[in-house]
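Just one chain follows, in the form predicted on its own, and it is written as structure tokens.
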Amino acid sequence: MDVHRSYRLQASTVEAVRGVTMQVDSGDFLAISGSSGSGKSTLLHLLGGLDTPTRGEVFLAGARVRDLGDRQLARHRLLNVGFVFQRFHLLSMLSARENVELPLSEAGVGRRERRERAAHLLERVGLARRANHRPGELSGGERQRVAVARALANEPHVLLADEPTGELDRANSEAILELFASLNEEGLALVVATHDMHLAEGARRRLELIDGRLDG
């Protein structure tokens, strides 16, 4: 609720976020689009929780983000977001699976269940011949979606995905899309921020961001 984040960058103030005011609710498709510094990451960073507002409040599945220290808060969002970066963020030395595993034993989930889960995951999203494969072994698209399957693996209230298609040619671009629109229909929550127009036309709603301002 009228959410400010500002920083301040040598001598002077910048005003990423603000007074932002938004509600995602179950079932959600949201797109943020905005150039290059409108304060499309940070806003999305606010809204997981992944950082926090200078003014204002940020609730998170029900949690006023202010209140929780910062174990309680990594735990929360462990449980209950799922985030994909524009550059995938995997580790070089995993398997594919071993990528989707990670949140699940953070979570404290058994090794039987974790290894259950994360190829149930890869299969979803089409790479279960790929799940012995590391990232370098991997395609661009193909790390995406080990990307979205690590996201949801604790089975999260809501996807944040920040630029998911940024690296990815158009073929791909349209894959993780179809990716998207298959998981809200199955009752997911996603807020994507995006240059991306075909991606931000995909989704139910879209809000644009401009100098920290929504617009929309």
Given for the second form:
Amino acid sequence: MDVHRSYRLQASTVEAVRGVTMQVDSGDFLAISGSSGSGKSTLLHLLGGLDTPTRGEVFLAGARVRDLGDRQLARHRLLNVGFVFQRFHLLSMLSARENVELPLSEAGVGRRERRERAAHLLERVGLARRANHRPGELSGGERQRVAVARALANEPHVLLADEPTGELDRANSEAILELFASLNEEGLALVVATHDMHLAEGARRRLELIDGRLDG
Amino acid sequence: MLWRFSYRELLGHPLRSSLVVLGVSVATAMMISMLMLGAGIGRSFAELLVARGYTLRVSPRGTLPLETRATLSDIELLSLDLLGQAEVAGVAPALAANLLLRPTAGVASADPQGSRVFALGIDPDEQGVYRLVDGQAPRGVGEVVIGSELASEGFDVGDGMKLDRPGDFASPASGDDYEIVGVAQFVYTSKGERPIAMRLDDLQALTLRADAASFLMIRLHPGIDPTAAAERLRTMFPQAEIASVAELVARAEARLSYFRQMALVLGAVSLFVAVLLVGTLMSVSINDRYGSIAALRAIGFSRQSLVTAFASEGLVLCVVAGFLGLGLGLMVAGYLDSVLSDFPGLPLAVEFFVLEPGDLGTGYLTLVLAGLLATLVPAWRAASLDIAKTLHREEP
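Please give the corresponding structure for the form predicted in complex with its partner chain, as opposed to the form predicted on its own shown earlier.
Every chain and every other molecule in the complex is listed next, the one we just looked at coming first.
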């Protein structure tokens, strides 16, 4: 609600997000579009509890972000929010299956259940056969699908994706959009920051950020 | 799960990890060696002095045993007086002198005039300067036992040898004849010395020092405190220097304080180098992974989980390197000990580097804990990074 986020950049102050008020409900599929530097990533970080607003309030599942300590916020992100990044950020030393198991192990899920859930999620994103491959042995599209599987590991309420198709070709972007659409149909809320018009058009709702302000 | 990421990160950079393990091993070896040196001299010296149970030493006033050529006089009377004291169980006089060993038939000699030997005159029934390994003690007039050095030159039990006072170069044929009756291991022999032992009165006669001794060794009855006994005997015999082994060790340690300080400084520097190496590697390694760390924090990993994972990396490095360093340290200490034992005038039995499991354990644990602390700083810094800012930087 009326969220502002500014940064000090040398002598000047950059207003990345200016007075944004918005709500994400369960089952939403929201695309936030805008040009580079318009504040999309900052807004996504604020929504996911990675950043705190300079002014205004962000509520996550009813809790005010400002009131949560680092440990509580981390727990909240672990269990309720899934993150997908443009550059995947998979751990190169671990296999696809192990990458998917990571959030499960942090949540305290036992080894056997971790393995079963990771196998199921990799099958869900069409990578069952690539489970033991390391990220370096996968294509960009496959890596992003592993990242989506990792984001879904703890069955979050919302999946936040920052330019998820930014590093992918047309065919892989299409595959990611289809995956997102099917996840949304299953009830998962998605917020996607993108300047990929094709991906934005696939969402149920579209918001455009211009210089940190919501347009329309 | 995260520990797997950490360990594979170490294994994934084999050259970097190996170099650090090697560096920390060398630093550990230095630290362990210095620890052994610092503690070793005193312990080894004490063990040497209490050899064969003689816990007090009597030497000429103002000197330490064998420190000077000064001798105690009227030692027969002095020995009897000492034996008359309630706490004294035995008195072993010893006279030390350099003698000239004249060329002997059947044994090669580099110098036609003869060569030096270090002679000790002792009471064969009350002595603490050698352990007999072959033959018998020199109980008869004209009998000697020789050290392994002369035995290795070809002398053996039953052979004869001609001994003379040094400086008496009148004739290579001069000197008195002695018979070798035993081979012994001498306690206080220095590198290059060729020790022999004979009856005290024999050596006194040969060196023209009647009723004299370089020092006396005193054996106390069981249960008597040597330091208290030394203090009491000092008041009764003010003409002599009487000291317990503990007091002699303290004096020796005071003289060797340079070694201890050097060992302490070098040990501390080695530990510091090891900590710097681990800290530097972990800083570089963690800095390389800022993007992954920010992503892990974003997907819900707590600071504690990440710090634990990174700390375990540092711990593995220190445990492995410390273990290698222990072995290397023992090898270095052994080599340096052999070099330092060549110091002239030092008994061969004195060891500079003494292996004490407790000290090694302390050194090892200190290294591991210091390495762990060195890891915690970059680990906590990384775990506390601004997630949003780091992701902004990492993403295009």
